[in-house]
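Just the one chain here, laid out as structure tokens, in the form predicted on its own.
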Amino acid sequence: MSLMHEMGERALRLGVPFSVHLDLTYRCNEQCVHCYLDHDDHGEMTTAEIKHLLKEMADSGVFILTLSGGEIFLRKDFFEILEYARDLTFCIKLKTNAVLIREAQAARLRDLGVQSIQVSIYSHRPEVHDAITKVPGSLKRSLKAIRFLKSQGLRVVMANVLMTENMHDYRGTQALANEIGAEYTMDPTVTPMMDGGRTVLELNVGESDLRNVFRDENLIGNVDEFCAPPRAANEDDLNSLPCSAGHTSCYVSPYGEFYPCVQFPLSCGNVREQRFIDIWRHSERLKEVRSIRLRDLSSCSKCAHGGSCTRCPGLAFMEGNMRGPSTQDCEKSFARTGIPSLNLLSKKQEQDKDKDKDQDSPPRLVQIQLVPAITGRRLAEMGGGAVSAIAS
């Protein structure tokens, strides 16, 4: 077991936010297609803010601290908020694109002593990745900044988000880290907008092609140990958590809105109207986050895949219900085993319902009636009901 790992079971156990994922800003210098947050400044939290909240957590007992955006050097205090948090003694993970990191901004980060700098790299070809971040030449700037990480010995991990866009690159931009040196690691999953919005779920790639990607050695290691069948929940699985959102780790907005997790976006509080501590030990809705075991999720606890699964309790969230299936990660157990899940198995037969229904049924007449506007006025009096949100 590493250290890292010690640390954060011995955290579990004494009930301590382990990790804290703290966005800066939601400003941002690009406009990746696929990205889930909203680019304008809705009034971020001021300097003093982010030191006064930085001192609370370390008074909690957070180690790892992860500052992300957005684009974190949009922030002019940046460095400021950097300096601060090393003096807190955190060990601090960056994230960000790194098209303004130049020569002095890569040594400070050095003699700052940071732990990790990941940045989003999209593909080797700048024709691809710019068509991503929608900012020309923002290939060349990246991988211009990367370099001068690694010339000061930082450690530096490149991520690539997998979708549609750049389905055939991960393996050249793979190879374009490892010429650099630099670490890599790709996520099959495009998610949700923060405010619920699922257009975006379009980008993500089809079951054929994630199913080819599972099966790379280069990428994943041993491919048959990854594809093997799935396992089912024994009763350590059924017992276990969900993941560590809630538990060991948290996320905090640029407006000091406290969540489980980034990819969970349930508000418990807001850190400019309560103590971290204070949310973190007594926020009702993130005890019932922390309440949730595999045995409580009627779908999950009986599927073929429970002990193997790696459900996102902040996806099925916005799916529409922490309890239930991620959909999400059924296609991706799907792709890698084969064998479909419960809930992928029961969407199917509600397909062939619908299906055999539309078949059955004698053509319908509609009627068509006209009616009143409805106004904004009358909307709100009628609560909104007249009016429904389809959400797929």
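Positions refer to the first chain, counted from 1. Computed from a predicted structure; not experimentally measured. Rigid core here is just the name for the largest C-alpha set that superposes within 1.5 Å across the two forms. What changes on going to the form predicted together with its partner chain:
- Core-superposed comparison between the two forms: the Cα of Asp40 travels less than 2 Å.
- Core-superposed comparison between the two forms: CA of Lys55 displaced by less than 2 Å.
- Taking 2 Å as the criterion, Gln31 does not count as shifted between the two forms: its C-alpha moves by less than this amount when the rigid core is aligned.
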Second form
Amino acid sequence: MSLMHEMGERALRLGVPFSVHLDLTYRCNEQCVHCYLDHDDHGEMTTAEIKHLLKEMADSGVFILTLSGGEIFLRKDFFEILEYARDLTFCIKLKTNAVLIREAQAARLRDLGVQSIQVSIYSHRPEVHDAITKVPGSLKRSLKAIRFLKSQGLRVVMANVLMTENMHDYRGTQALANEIGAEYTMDPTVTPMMDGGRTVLELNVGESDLRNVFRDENLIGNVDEFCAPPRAANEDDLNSLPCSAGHTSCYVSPYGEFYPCVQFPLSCGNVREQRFIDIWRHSERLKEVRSIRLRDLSSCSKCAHGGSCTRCPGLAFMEGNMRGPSTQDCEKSFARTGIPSLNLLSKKQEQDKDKDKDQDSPPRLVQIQLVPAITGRRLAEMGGGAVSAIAS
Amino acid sequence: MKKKLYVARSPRIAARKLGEETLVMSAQGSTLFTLNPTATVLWQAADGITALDAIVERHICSEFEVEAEQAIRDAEALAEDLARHGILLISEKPISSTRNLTVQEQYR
Ligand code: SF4
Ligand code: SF4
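Can you swap the form predicted on its own for the form predicted together with its partner chain?
Next comes the full complex, this chain leading.
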């Protein structure tokens, strides 16, 4: 067991929030097609509020602090916040698109002893990366920034979210990371919008592509191990915790909302109204999250993948039930092993039924319902003419 | 007469007290250490201004019931060990604000 793992275990025993992800802003200078955030500013915490929160976090025992967004460098007070956080001796990890990092910023990050900087890179090809960020020239600027960071001896991780738009570029992106001397991580999960919107999920790579990715040993390492046959949960698994969310880690939004994890938007309180440590210790919702063991999950505890699945409780929550399966993880388990979970089978049956229904129905004016992305606001913007054009 | 030693926490590390021990990570996470309760006391008192022998007398002898001369020798060895790992700075003169020094350096 590594020392870090051992410390995580100790934090769990002591009830300490060891690691916090704090988003400083949801504003962004890129407009990525798969992003789960609303980029408007709905009242971000001020510099003073953030400093107050950081002090509370340090006093509560938080060691690892991930500062992310939105784009953190859009905050004019970013370095003031970072400097204060380092004075409180947090171990700092940053997540950024790096577009605003030049030589001077890279040097300052080095001087402030930042532990690592994760930069989102979607492809080695500008036409693919820039089409995802919707900012021409963004790949060039991000790569230039990574080179500045590397020249300062900083640890850089290139993070690649895999989706339909860049599906065939992950090898090239990995090679680019190797060439620059950055680490590389790839995540094949496009997550739902923070407000529950699920249309972005259409960008998730398809089943057969995912299967191929999971069999690429340059990416996965030991494919036989990674794609080993599923394992049902044993007694130890049944008593295990689903993940660290709410146990040793949590998330705070730019508006002070406290969630178990950035991917688990269950509001447990707001740090503008309550002390950080009081939410951590006394939130009823957090206590409920903490009480859940694998044996409490009616589907997953009996699933053939129960002991080997990477189920995310946050994704399950966003699907409607934090004790339910996460279909995106069912899909991953299937891509790894070729064996569908019962949940996946029933989801597919539902989809097939829906398809049959659509084919049987005669053409109707209510066809407008098939365009769920068109909200009331957008309909109003389009005006009556456009609406009738869709309906006819 | 033996020269006084001053110790200060390095500004490039991350640290947090976890239970009785202190978790310390060197710059860029290359090494992770835990400091035992005695080292934690020394670490917390290392403000760059208080001399090491004064720290030992004030914080270590009283808390751990050890004899001063031996405790100072042990503390010097510990401080040198921590300095070798870049966790502590040692000087024969008081060390002023390490954070401001590093931040100002970049504007030179
Ligand atoms: S599994 Fe999901 S909820 Fe848990 S820490 Fe990971 S992303 Fe967050
Ligand atoms: S494959 Fe699906 S149902 Fe099975 S354990 Fe994983 S999330 Fe649960």
